[in-house]
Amino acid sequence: MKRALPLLLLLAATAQAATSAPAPYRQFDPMEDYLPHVKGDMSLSGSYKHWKDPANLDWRMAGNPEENWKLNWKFMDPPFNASVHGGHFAADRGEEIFHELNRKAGRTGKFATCLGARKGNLKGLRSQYPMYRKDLRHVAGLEEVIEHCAAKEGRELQNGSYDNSAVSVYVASQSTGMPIKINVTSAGPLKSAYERGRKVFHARAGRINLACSSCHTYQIGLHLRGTVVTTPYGDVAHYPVYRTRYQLQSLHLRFIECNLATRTQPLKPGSQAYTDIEVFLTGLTNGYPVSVPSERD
């Protein structure tokens, strides 16, 4: 026993040293203090005045390659593009799946209730996501919750899949015109996620050492690989979005696309880091109306 004691002390000291080891070095862009409301863009890019009113956009700017970024691409979304596009077909598919799950024998209405709908009414639900879920014990985006609730009904709707995003489009479409409203200023899980997301947004990573903010804060209005970088404010209100190049794209799939473009290892849809960035960007979208289904190139 006397011989074992020094060994136990050594192991304990080694474990303590391992747990107290410094975190790996990370480089960050200068940490901006963003206003968690869409009007915060007035001091960031100055473009907010051009796109704050979705019903009164200047179409002349949309046709000018040097100015259309000031519309934050919102001129691409309905009702400005009145033609039927893939986002509408996705909403139809999502509605079909939603009702299949929500009318399951013996469990009528359970799917909608699991999503957070009150008395089966989906109106306004999208404007409240991401939210803290007691059953999941963490903050979750709508697509993660759709996967979770569908599994309860015996169906696999993997986060990031077309059918999962289609259900999300349908659910979100019931809140079109309603402003995003999540509370990221009061102490709690959402504020913590917002602050983590803000930090990740500024964290440099990948082979070319870029952060989200490297482009979407410090390069707004400048050309990047044939496109012009837009503000991070207001964008979340349009997801999932129909991309004419990539079909249906959830916000987390968009994060994956950005990671791949900057040669950074992407994460799994629904991962905490992606959800934290989603909360951060949704906070920057507070006050802007949901516009789904939407379309972009």
Second form
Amino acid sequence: MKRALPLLLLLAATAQAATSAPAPYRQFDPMEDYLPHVKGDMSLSGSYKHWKDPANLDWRMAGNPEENWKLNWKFMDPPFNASVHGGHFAADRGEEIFHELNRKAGRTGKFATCLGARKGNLKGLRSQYPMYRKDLRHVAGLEEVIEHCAAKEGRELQNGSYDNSAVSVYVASQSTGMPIKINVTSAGPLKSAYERGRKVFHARAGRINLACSSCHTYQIGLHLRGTVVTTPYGDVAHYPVYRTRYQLQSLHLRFIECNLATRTQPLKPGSQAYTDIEVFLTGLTNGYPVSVPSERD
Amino acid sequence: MRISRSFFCFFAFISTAWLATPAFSGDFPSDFAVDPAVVNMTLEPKVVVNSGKLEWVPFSRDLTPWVSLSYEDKRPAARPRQVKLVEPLQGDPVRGRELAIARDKGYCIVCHQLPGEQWAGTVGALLLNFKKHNYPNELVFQQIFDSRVFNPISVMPPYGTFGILNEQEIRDLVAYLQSLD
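For comparison with the form predicted on its own, would you give the structure of this protein in the form predicted together with its partner chain?
Starting with the chain above, the whole complex follows.
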């Protein structure tokens, strides 16, 4: 009897976990249906027509504060300016680190293979992230995988750190011009992550009770003090991005910035909620070309 | 008129418990960027050039009391709350204006236009000449305390329910708005 007691308690506990623990109350913005393709913006903000073709932007709009948001900052993507900005330094640094790790004695090519490169070729790899990783047993973004694979080569590249993002910029730069392409419509872990991400994107949180969508879906083009919010479509293609204030900002660090600005407790880069939002936003960028190295103010 | 009067009734009361979310009894969610050893537990990342480490520095305020996006965060968020304003208003319009502009108090100008302020937001309604609406005080009080009672998906922060402003501060803001000719 004495030995059975812990087992009984355990059974009772699991039974309770299964039946009780209703989801805590959360407020959600109305769940917009999004098309997991960049052209879906035509039924959200309609600004897509102005930045659809990166080679043919109307530069006059960039200088007009009322029109600027309609370009979705794409005028800061390549080839906006052949001169050197911080994003190019990052790409150089990332290239160095990449080759260092990929040429470890006795392990040549292992780093690239771990990242998912076929026969060491990085071309097109960025377009396929986030992806389901068998070794991690979950969907992961490129930066999480860089940290994971670098650790195998004995180097610490924390998710969100400069060097991690630099490698990410370098890897992405090998896909510049190639459209983002992740499948979030066939049943599987990516689709589930996309659906969860869409939900978190609409979840109100923090001290002033805002969701990502409160601004990025419902206030596009409106002024919040000095800034104007742009569409969530097409954003992921230019990350990690060079910004003077942050040196180099990964997508998850941008989420942290928006969380802090709206007084919401931030999560660590690579957390499941952030990765799900990343999958969601990557779905909304499907079809748009990888645009790295890029710069934002 | 944007505030809908039809929704308004006087069932509720103002309780003295202001804070919205229950605190954590045990550990924080594992994905929180926090350091429980510092006063403002919330951390902010700092990118250090040419380093494989991400540095974390204390953020200017503690954000752990409010619900986050973490899946491990099981605290319920505060539901919309209807309140009754006991008159007389006794608000201080000068103090109200200060609160409307203060970054960590009302900061209404992020979304609303108020007299004498540049770079006003365009998300909320114009609040210039507010007096002309002739709204009853209790309506304006409720809008600031928790606007979700009128509009369930309002983006305006529920200042009272979430404990951002206390009752007197909301009275001061009502007095300020009602003074705008």
